[in-house]
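Have a look below at one chain only, the form predicted on its own, in structure tokens format.
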Amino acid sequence: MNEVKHLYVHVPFCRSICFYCDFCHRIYDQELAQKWLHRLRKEMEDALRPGYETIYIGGGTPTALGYGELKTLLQLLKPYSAQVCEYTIEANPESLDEDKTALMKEFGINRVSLGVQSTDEEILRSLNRKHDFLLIQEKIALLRKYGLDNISVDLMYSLPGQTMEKLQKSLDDILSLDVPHISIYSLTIEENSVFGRKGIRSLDDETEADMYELIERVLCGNGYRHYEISNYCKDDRYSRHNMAYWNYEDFIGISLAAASKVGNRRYTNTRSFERYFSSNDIREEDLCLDKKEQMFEHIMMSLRTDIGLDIKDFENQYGCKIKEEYPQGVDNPHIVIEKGRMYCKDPAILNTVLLDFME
């Protein structure tokens, strides 16, 4: 347990619901994010031990929180952040204020991971998001107040009524922000969300595959590195805690639905409040990976990003020679081996690629 250096708490709670989120939450609730709370302090001291490299406070929406609760889970976890380099927590606009930001700055989180999704009116309010743009530039302002620079926005494309015109429009708008991280996702349409209920679906492939071509042109245009298939970053502030994930190291979930690795186990928690509460066993799900698995695993995590695989580490690791394990996945035409690493060349494909790693 003290080999893992990455630790993630869900926070299970939102203000309202987005109508494209299919993430385990709840509407906020102070009696029940109390007993939450309660109950989070015994799965922190059953399971977690000091000497974390990086916290991530995800969600849900961990600023959906009254102050009172956030301090509470601050103070929760501060045993364990003593050694933390990278702290982040996300934030929605509308729910994060200067008591807030104050408290987050008092206790050490040092990168905040705004949702913006678009600066379109029109398309915010489709989605049932709260705040506009000039609310994102206030937010944005309040941050760097108190010196919290270190600073990553959402955008999502392929959306219901977004057109090329207004993507670029969010691109231009979040560009005069000058955040060092953004992440893009593009619509996933899930079962359970509202929009999966309503049918909703997101635009046509060939839109979306323009829409990412628009996204790639103007951030690598205007200074950001694509490090990662969904992530781009200015000097060299990439997500550590994210890119633990991408290199395959182990971390440690924690709260309703977190998900775990160490070694070659995956657990998830369970998803059910109840269960949560009432039973001292809340995986929901608890896999032993063979070494194949791990290995597949290993290359696909690795090959999402810019920097690749390390081939000589991956080959002590499992005891193989990569050419001589995967000889159609090495050679495939946009796999490129080069001083010890291997990458792939155009990430956005990387799905086919690896279907010669699975064979």
Given for the second form:
Amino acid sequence: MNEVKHLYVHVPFCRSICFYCDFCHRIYDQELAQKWLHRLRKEMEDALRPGYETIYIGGGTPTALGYGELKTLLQLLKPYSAQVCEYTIEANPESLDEDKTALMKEFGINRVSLGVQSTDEEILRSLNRKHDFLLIQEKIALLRKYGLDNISVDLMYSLPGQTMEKLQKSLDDILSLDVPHISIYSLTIEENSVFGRKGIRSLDDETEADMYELIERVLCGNGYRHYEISNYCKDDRYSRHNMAYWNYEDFIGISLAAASKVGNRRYTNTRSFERYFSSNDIREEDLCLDKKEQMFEHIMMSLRTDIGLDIKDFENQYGCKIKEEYPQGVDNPHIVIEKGRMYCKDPAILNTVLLDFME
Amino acid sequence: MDREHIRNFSIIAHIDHGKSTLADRILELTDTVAKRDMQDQILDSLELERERGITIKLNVVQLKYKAKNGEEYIFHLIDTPGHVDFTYEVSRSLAACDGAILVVDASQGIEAQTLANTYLALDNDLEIMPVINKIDLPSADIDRTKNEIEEIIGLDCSEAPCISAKTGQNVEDVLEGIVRFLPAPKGDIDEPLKALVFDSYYDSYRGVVVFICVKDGEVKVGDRIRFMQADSEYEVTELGVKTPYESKREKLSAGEVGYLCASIKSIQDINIGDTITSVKEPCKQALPGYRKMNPMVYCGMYPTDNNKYNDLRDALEKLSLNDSSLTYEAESSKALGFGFRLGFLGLLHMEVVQERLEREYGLNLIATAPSVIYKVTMTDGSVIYIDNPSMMPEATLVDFIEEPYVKASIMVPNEYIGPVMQLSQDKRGIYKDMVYIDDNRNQLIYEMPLSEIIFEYFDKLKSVSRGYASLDYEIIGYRPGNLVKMDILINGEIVDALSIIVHRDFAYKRGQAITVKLKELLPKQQFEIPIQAAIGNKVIARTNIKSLRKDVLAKCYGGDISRKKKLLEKQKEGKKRMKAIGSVEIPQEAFMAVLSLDDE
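Can you swap the form predicted on its own for the form predicted in complex with the partner chain?
To see the whole picture, the full complex is given below, headed by that same chain.
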């Protein structure tokens, strides 16, 4: 019996580097990928138990792997996926082909998250993305041909050069795909990304807020549910795996840079290939969280979603009264308590609201 | 050394006329400081002085000079600040001198502050030797400058050394001039000890170190001495001179200038201007001491961290020993908590004090906008003095308010007379006189409220005259004005630390400027927040800080929790550094916004 229900696998390879990204990745190299798979097998043996309900293969770019390596990865995961109800893989349009799609289907993958970011060619080039909208349409048709219709599309906004009109056009294009899930993130300039090193600035706060509101208006107007700050879904096809993070459930992450939370422990693997390959101790950070920290993190994560926090569960879990513990927090005018749940009315300013839950 | 071979003098100059450079050259020429130890502005020992290129504290140095007549002389050079704010420091150093060197920039001519300090020296009965500096500059005009000095001050310039302190040209003439034209100290070594205390500072090992100028008699290590004004006795533990490094001596005699230690623990025991005499054989009459300079400008200073209140008090105690023109008393503010009301001689003095407190004592301070002292006559006939605008009584209880006026003397080249007059008029100045100095320069005299000079007159004067105008002012008394207290309300609450007294005619413009400035400075809040300026119950300006619309981290999955939490903790820390007024967080800069310079 496995206590932890959620598994994340990080694939640290890409075929090219997107300018906004500072995730842990290297340009794909067959020899390195083989070596990585070899080491991953060992980590799985050490860290995993069977019986996960959700598995999420992210990256990097999982489809950057060659067919053979992808097959090995899925075979390695097979013993752990018997009870899986949501099995997601991230894919890039240019490296997703029919063989890999068939392979995904064969191994029980039932959800694909496709990196699209924008449908405007100029913007895509400025991000160093290699696809166009036509390719997106083709790849979505391909996925559907194999019965993989639980598709999520990743988009970005507040991008350099993006106007409200360009954003509206991208949204219209995406709506035409009629996918059940859309994740849409505002650009954060990461210090270690190409953008960060070039000193590129994101758009001003007011424009970003305008865009956030436009997205909500357009997507909700077309039948999507805004269920998390950056996530929209239709027909209840929200991401079960990600929802586990936001409900502050336990999860295990394997491979480089992956994080795990098991009870009061949270640990993160090294970002260094060298250390990952050569050492048995691959944890870069290994924290023991006290109750206060867990409580705050739990609130911090759950207020991101439209279902918020189940107050009774929370109080039972930590043995406290939420109103006594966070008088200033529950008093914040953006916080609503209704039918036994606590929500943030305006999650766009959640950071500021959360400060009232801190000491 | 007999008195005839001692010369005690100061150098008087306007800022940038080359006083510190000349002092550096004199130190080099007399081999007082080895070349390898030489650094620019060597007498300016405060870090701040060197950074800003100004002299704040007086400093003293002993030099030996072998004159052309073959005899050796001891010079005590007592450095003085040039800025109008530090007049008190100047008068202190001048009292320890018998002569002064007046340095005038040959390319600039006489300036307002040169005049003010020269008059101070003449008041102290000092002999003055003019020195024409910067003759290496292409724009130098030696004859015109000599003419100005003779015409305006009435000093004979026929034998005035013409030098370049920068290149060292003719600096020798200055040293010879000191021997020939400046008098030796007048005192008598056979009289009982009489020494003037002209400066002091606190040393954690030796206690209070006192700078003295021995007028009569002599003092030796081991002597019992009495501070006549403080009425306290000590035994001398150490004596010495500054060369400019400390050099110990067994005794100091009439005419000599040096330092004295006597295990003085408490800084309150020392009054600058006090007279030291011998316990065994006291002198009959103390020296006249100093006229205490009254502070002109007040502001509140509060530790950002309320727990640092005691540290601030200790720092002020120590600093005021070294800066006797600084006054302070405890006060509290609804917005800022517990702090002190500080009194200063002027704005530069205020800035210098804040910087010294922050730098030398490691404090983080919030300073409120400076204010002058208002004289308020109440309807019942009583009179109160207000140095904190938030303490101004309700308008219905006030009969009339008076404010300090100054006589401002502005030296300005012809082409800038128009703009300077316009500016002075805009600042409520009353034109009094215009004196022609020469073909190109004039002296304008205005009477003007001190508060206007504080607010922005000086900066504007420099900009409308491209830096060519110079200003000096003296207080001439109180005059009634149509003044009102203007409050600033943030989210409907008066922030006491932001209240100001303003002339009714300027209230709308100032109110508008301040609210707009605050709007820029205050971080966006969760709700729209009104910022208002009000006189009594009447709102005269209003603007809104827009509500915050988006601040959230877009992506937050399993691996982002740690990072996200660190981000929030940083944000929370930042919030703690601001002052919360009701539900609104106010950053430090906002408290100076009432001084907003760009209200045009």
